[in-house]
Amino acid sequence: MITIILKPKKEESLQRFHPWVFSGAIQRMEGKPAEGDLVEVLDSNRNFLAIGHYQIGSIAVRVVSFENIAINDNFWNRKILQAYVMRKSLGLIVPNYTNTYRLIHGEGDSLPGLIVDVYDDTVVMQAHSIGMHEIRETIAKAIVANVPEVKNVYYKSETTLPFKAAIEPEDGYLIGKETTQLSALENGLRFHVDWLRGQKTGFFVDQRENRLLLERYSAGKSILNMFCYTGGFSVYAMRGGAKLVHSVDSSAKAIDLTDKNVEANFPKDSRHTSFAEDAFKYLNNLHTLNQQYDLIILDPPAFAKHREALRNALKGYKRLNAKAFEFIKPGGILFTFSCSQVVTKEQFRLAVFSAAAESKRNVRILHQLSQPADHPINIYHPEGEYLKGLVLWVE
């Protein structure tokens, strides 16, 4: 195994179990690793620190073990089983009620660069590092061997691997075959999942508990679901007894999927209307329509995927939330989210605060939301807390 020696005092983050080694911390390499190779990381006195996957870029090593042990099939099987047992013990897998959950959440499960979502008997696996890409078949076998419900493993990493890597990944089934079961069950509701062409792995599993909270507040309300994607919040709102639900997304494909999901759970229900339209254009048109809502959901895609875009992202969140404050009725409720990892909870809250102050309305925080238990945050890797949400009462 190739050895990486760190500069003096650069071992401190690894001693605190942070799972990344930055390229600037490296003093030298003994050997020439290829991208995806396992490497041993030592401090400047040659004391063992960790083993991880090497990759070209600012994050040079993603740690898979802080113990000096063999990284073999048994290691990967044990990691997958640990992740599954945790989800099972937390009651996240409920037959005939919830068969959709995240099995592996990267650093949160001490498997940096790996995302695995379960949809009934099929998992969708994404690699975000070359190391995980190189062992994709090993991981797929470990999943099927340790998760009793899973029969099919679909690999979807064409858009998630580092673009500089000299590889040409192809999406496709690693185990099993294309299934006709293109739906998922979540809290008793049925959703069509397009893992072949949809965003991420096909469905935003991370909003499961927040959708359930929304349902509690929906009875008798007129509701606007912005950036609806698959219509998850809309379906929960309807089960909660909303009197009217409007779903908005700029993607016609997303609107088609939303309509299918509403129809699957509430056939021929006239309470729901969808609009394939840009979010700000739709909100601006509300002036003409003189339309206001009792409850608004803002769940936009990531406004900032890197730090260079942070300033513009915060302006975007402020502008979007200001529009929501403009079109929410007195006594209304706003569910507002950011899934941008580079935006901190404090920065997002300040952007929403600025929008509230601009609106000159009295606003109270009812809930501060995050990601669910199947998207765990490694306590040594706070960067893993990417989903931020606020539920606000607007007078």
The other form holds:
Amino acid sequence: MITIILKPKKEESLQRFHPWVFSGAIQRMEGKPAEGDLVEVLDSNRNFLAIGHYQIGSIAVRVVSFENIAINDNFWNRKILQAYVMRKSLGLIVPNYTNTYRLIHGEGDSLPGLIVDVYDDTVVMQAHSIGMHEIRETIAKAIVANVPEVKNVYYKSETTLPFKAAIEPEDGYLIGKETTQLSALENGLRFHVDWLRGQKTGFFVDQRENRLLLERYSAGKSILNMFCYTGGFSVYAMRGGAKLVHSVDSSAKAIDLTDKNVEANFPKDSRHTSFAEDAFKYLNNLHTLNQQYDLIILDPPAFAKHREALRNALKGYKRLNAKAFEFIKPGGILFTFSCSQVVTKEQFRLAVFSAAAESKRNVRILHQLSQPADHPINIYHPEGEYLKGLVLWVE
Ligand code: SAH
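Show the same protein again, this time as the form predicted in complex with S-adenosyl-L-homocysteine (SAH) rather than the form predicted alone.
Shown next: the complete complex, the earlier chain at its head.
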């Protein structure tokens, strides 16, 4: 294994178990690792610090172990089993009720660069680092060996790996074959998950508990689910007894999925209508229609993917939320989210605060929402906290 020696004092973050080594912290490398290779990281006095995957870029090493141990089949089996046992013991996997969850959440499960979502007997695995890409077959075997429900492993990394790397990832089944794709169950609701064509791994598992909360507040209400994607919030709203649900997404494919999912759970239910339209266009048009809702959900895509985009993202959140406040009835509720990792919960709250102040409505925070337990945040890697939500009472 090639050794990487850090500059003096640059070992401190690793001693606090932060899982990244930035390229600027490196003094020298003894040898020339290939991208994706396992490397050993030592401090300037040659004391062992960690083992991780090497990659060219500002994050040079992603740590997989702070112990000096062999990274072999045993290691991967142990890591996958640990992750599964944790989800199981937290009651996140309930036969015939919830079989849709995140098994591996990157740094949150001490496996930077790896995302694994489970949908019934199929998992969708995504590599964000070359190291995880190189080891994909081993990981796939470890998943099938340790998660009893899983038969198929679909690998989907064409768009998540650094495009400059000298690899050509191909999406496809590493183990097993295509299945029905309509057996994903979340809190007793059925979802069609299209991992072949859908965004990310095909379904946003991270909103599961926030959807349940929405269900509780849905009875008798008119509801707008903006940025609906697969219609998750819409289906919960319907089970919660909403009197009307409007789902909006600019993608026609998303609207198709939403319609399918509503139909799968509430066939021929006239309470639901979907619109393939841009969010602002739809909201602006509500003026003309003179329409308001009892409850609005705003779950937009990440407005800021990099730190440079932060200012514009905050403006975007303010503008969007200000628009939503215009169309909430007095005594209505707003569920508003941000999944941008670079936006902190304080910044997001400030953006929503500015929007509320502009609307001159009296607004109270009912709930502050986050990501669920199958998307854990490594305490040593606070950057892993990405999903933020506020539930607001709007007078
Ligand atoms: N709420 C969803 C996830 C939303 S993902 C869930 O619970 O699963 C974000 C969605 O916003 C995507 O489906 C994307 O197609 C849609 N989107 C992106 N830009 C948009 C725009 N300008 N107007 C409307 N929808 C948009």
